[in-house]
Amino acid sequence: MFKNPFDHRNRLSRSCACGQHASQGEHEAALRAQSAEIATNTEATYENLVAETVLRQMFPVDAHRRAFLNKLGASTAAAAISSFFPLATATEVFAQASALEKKDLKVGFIPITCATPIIMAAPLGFYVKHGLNVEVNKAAGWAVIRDKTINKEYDAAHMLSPMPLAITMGVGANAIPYTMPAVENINGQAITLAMKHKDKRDPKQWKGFKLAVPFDYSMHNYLLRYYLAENGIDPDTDVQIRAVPPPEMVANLRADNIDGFLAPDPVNQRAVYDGVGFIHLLSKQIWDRHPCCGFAASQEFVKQNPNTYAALLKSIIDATAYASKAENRKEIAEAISPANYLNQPVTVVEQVLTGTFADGLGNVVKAADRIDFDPFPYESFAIWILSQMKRWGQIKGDVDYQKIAKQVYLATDTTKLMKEVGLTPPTTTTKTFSVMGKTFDPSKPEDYISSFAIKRT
């Protein structure tokens, strides 16, 4: 009611997720109609592909094909060819080979902005575009996501990028081969401290602090440990680090159960919004363009449902590309803020996605890449994560870093499907990068681990 009705950028109705329909029911009916149209178009595409292949074989010279069609006419030519080659049967066989094994899917997510592509692909129609009917289900915590995916209650899920590696290796759970073919977000995290600590901006003053991260196998845990250790604080002896589900972090900060956290957004911005915390540091200041969360599925799901998997991954890649454009961020904030998704005030989500935000210390900060979206799962990301798992004693013994990275982070699949949706993938699956000024070479992970003074190995 406080929006300026004469401002063309403001939408005065929130009747549906996209703002183009009178009700959410009309919005969903439109998506179903779009799905039916896509199915019809797909069938016609199969017919054309089969007919084109047959004609190319019959007439290698295109001028001969055109002369044949001009002489007989399209319908007579099709009937003549069908008399000796079963076009209809070939089309049906081809369509069955390419058909989606499952159209109705359940995908789990945690209500944080890291899941933006997975969430927004539902209200903004990206799943429907690729012929899928996807129900996105909000989960309470990462252990729930892991267990429901393993138990096949979810077909796929939003996971922390270390989780598919840990599940595949049997760290913290039974070993089950998992895949992470797409990164959901890069950057998008922060260290937030309670307001009472606004004069303790030097991490060396944090001895005795109780700090929270979302999960033991998370980028948040590894980035926080890295940041503390680089500042001379042993994360296992000088502070306490505990796992707290993101939806519970602000309440724990308000209740003085913790002194701060390294958390995904919008948790950090919500702490500022509620006046209980301030943003000490954006995670991009530790490692710029680091991965955080990913889209994950079991290897079994991928093998049993290759066409469905490809359509699902295309949907995520498509949505990620849309989310990467700054001009779409306000629309996305409105689409994912409602109670069934993030359950946050639009202004909180908008501050995160646009990168113009209050830091809780009286400043308005502008950081356009506070969060960004890039789907490519570099194998070197996985190798860095594995190096930190070993550094902090979560895995022991010899580790085949390259083999595990290639097995779980399906960069070659993503390369192929990015091209199919009109995107340009990177030319290599690995790259070097810098974390707090220290260069990481993915070909030498053991040397990297040995170079740290504070470690558990």
Partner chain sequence: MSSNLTLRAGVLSFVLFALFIAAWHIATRQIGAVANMDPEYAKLMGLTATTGKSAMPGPFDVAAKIWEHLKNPFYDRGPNDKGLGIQLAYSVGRVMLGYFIAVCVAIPTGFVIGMSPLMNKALNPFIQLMKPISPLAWMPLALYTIKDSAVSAIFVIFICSLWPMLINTAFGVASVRKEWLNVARTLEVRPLRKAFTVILPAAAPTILTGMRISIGIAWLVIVAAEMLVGGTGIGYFVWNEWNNLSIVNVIISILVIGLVGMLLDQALARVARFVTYPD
Contents of the next structure:
Amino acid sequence: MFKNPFDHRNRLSRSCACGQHASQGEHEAALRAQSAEIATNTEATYENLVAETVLRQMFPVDAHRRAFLNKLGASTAAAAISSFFPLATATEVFAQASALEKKDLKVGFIPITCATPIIMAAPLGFYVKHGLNVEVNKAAGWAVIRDKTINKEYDAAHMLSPMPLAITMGVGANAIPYTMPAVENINGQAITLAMKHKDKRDPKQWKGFKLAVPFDYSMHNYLLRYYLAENGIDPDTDVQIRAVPPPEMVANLRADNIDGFLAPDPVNQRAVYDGVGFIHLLSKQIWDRHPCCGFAASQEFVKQNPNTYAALLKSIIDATAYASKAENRKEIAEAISPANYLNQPVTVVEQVLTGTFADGLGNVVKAADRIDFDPFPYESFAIWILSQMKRWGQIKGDVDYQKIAKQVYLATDTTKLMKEVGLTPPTTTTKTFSVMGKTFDPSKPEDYISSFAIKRT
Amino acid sequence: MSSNLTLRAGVLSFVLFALFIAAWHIATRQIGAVANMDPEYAKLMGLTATTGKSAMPGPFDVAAKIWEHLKNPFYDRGPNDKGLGIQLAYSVGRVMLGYFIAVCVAIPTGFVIGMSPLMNKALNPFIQLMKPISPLAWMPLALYTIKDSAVSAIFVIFICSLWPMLINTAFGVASVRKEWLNVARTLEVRPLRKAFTVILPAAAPTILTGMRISIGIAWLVIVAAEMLVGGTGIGYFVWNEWNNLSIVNVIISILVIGLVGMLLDQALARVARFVTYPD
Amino acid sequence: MPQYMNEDRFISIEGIARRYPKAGGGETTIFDDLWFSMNRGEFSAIIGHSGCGKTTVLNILAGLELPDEGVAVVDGRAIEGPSLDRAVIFQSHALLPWRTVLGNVAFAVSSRWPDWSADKVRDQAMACIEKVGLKGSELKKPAELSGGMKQRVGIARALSIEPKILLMDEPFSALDALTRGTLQDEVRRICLETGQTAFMITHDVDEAIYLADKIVLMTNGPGAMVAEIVDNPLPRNRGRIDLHKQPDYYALRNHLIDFLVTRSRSFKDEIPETYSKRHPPIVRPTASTSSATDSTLSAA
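In place of the form predicted alone, the structure of the form predicted in complex with the partner chain is requested.
Once more the chain from above appears, this time first in line as the rest of the complex follows.
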């Protein structure tokens, strides 16, 4: 495909943009051919291309270059150059970057700390490291992020972990096969109540409350319902649960429209910061290390752009690993607080990420694992979510839990890519866990559902 | 006499403004009891909670922030954080585009409807049905069918600013005085020439009124649409600042939205004065 | 043969009828089987009470309305629609308010002669504006003009297209007496100078006497008829100031007023045996004929 630049008979014409082709038209034809062939490209092609570039930088005049090659012979010339220029490394870098089907990407996010890995990967350079030019776009709400992702305005997006399951099954939207190859954060949510309820710490006193969650298909909804039901409160009849976009939650709490919410941060901490509410309970107290938000893309995007997808996922996994280290949290808080990202005071974001926070009742609480980051999308997470969707009547009839979980939560891919970026993935793709002391067996979701007293099936 | 009136009105306006600012300032002064707080805890809390500062910003907070925006209206700190000037340009651009398309559709269609009693009767139910639909009700449908949020926003501007212009054009055209039409008839004026030399100038004031109503609606709609779609524009700016509970910026946005809306309306009012004829 | 059959019948209204649907169903006949004619260069006026269909007759002549039955013939051709040959001066001026005086007149001129250059159109328009005495006001908008000046523009516009017939729908009724008089003089002067054929609707007996050569009397509607056609006995060179000094003036005036006051209503009930809709009687009231009805020169 490319002429050997070490062949002195070859003239490096400068008649086109890259100087390689007789005319611009030929140059473009070559570019098209190049992209078509990219999948089967050999390392040698890249080596020639890189070497040629280096050579031209050294000898801008064609005649000089030919004289140089004549004198030394092609292979000696290559060896001579590589002695002072790391041809092998350059080739590798070039091959990696070129193999990407698409380099300029748009990734959508909702301004909450759950999106930390997706957001921070931009200012802290994780996307660039994997050869991507990613623009992270703030979206106004979950329905918008869903529609913009379905409409391909976003290549991939931050979603609530139940959303890709719901989209795949066509619940609340047209069925489109979706994948969620990475969980972004675990824990990191909280139940916040209005200050006037500071003496009602027992959920049994909450009858008649109006509570908000960010979306119907959210861990927040399922966790809140679970928590209420375990405390004997029927979430459908004893209280009102509303979907309210996170940015509106504090304003609504201040206006006394709602009594509290189970919300993502920084909403909880912001309510405390403004003296509007107090943190009743961290979500880790319901289910420690529960997944919350995920990184999602359509199956179509994954299939059409396997290399880009891998690079994107590697960036996220990398960023997630970085975010999981406590010592990096302050730096991250500063990187994601500005108006371009979360648009929150740094103090608020810092309290969420470091786990040293004011609870709104005058105490400084230290909970290092208030939020943590672990990319691994256990299939059992998906099964638990599906079980709750069924428990609360969002899906009906028979559900093939294992199949949907495998199709959407790409645990196998994540395992492979985690290894590639030097992390140690878990050895299994499912794990058992317990929610409020009750063990969940992912192999028997139906039994699990029927074991609850309050349910809609 | 009239200059005296203008002067007195100006003084009164200024006094009212000063009173408003003073009342605002007094209402938002630092108030409320400051709870005794552990200093370490206080560090983690916002000013509202620690100093009892009103959650509502005072006029001087707003003025300072306005100055900050005016100093640097065109900054670009990434896809989600751009200067107020850039956001306004996006919004005005969208409004202009959607509105222009609406003008191109509404005026010829209004002409046809106004000229033909049959079309008028046949289309009237649809127009009456479509007219009161809220812009936000169109948004999900637009997003779903058009599959592009930028185009959807423009579509919503288009569809919402269409009706007042359509109705007014049809009405203006239908109510051109019979005698003017008779003049044209007795002079054997060809239909196209009649449309441009008699009907259009006769209906122009009514059409312009519709256009003024429409530009007002378009400007209302863009803010709502951008809040929903996000990305860029003054509506997104409001949403983003609300997200941060930055009431100062929300107030500034309100001022700016009002100001631009007024300018758009005044621009059309000027055009209207140009085509209005005394009767 | 009736007298008028021998003359140059320039305009001929032949058995026209006009009916409107009634609100509760059925039809109202404004008039039917209406006949009369006008000669070239003649000034005709039509007098009758409101609702007798005068305006409808004028609209039919203008081509703005079509008769339900019968035909109106001008210069040997049936009227099928409006024509630049027939100019209308509207009661309400009907000036285009967004155009200047010159613009209004030029609009008519350029409609008449679409191929003319802008200069030529302007010259023609200015000539007509001068003719009606509005020179110096040509750049004013109609709203800046008095009622009389507006109607002058209307006249200039009608004259500018050099029509075969000038149709006037109570052109001076909205004006004060002084202005009306002046304008009547102007119109009479222009018509005499150019030999313009004209047809005018009026309520004003004196106006008819001063301007018209022939006055068509219509009975009350619905079902209006042409009661008779009055041949003006006054000399052609009559002036407005000394009109009442003309020997035949009072005879004519009394005849007309008598018609408007009583006969327009009662005519239907006491139709003379000799009356024919097709050939309405022609009368010429003069001082020598003490009573109008005696002087009928009916063609029976």
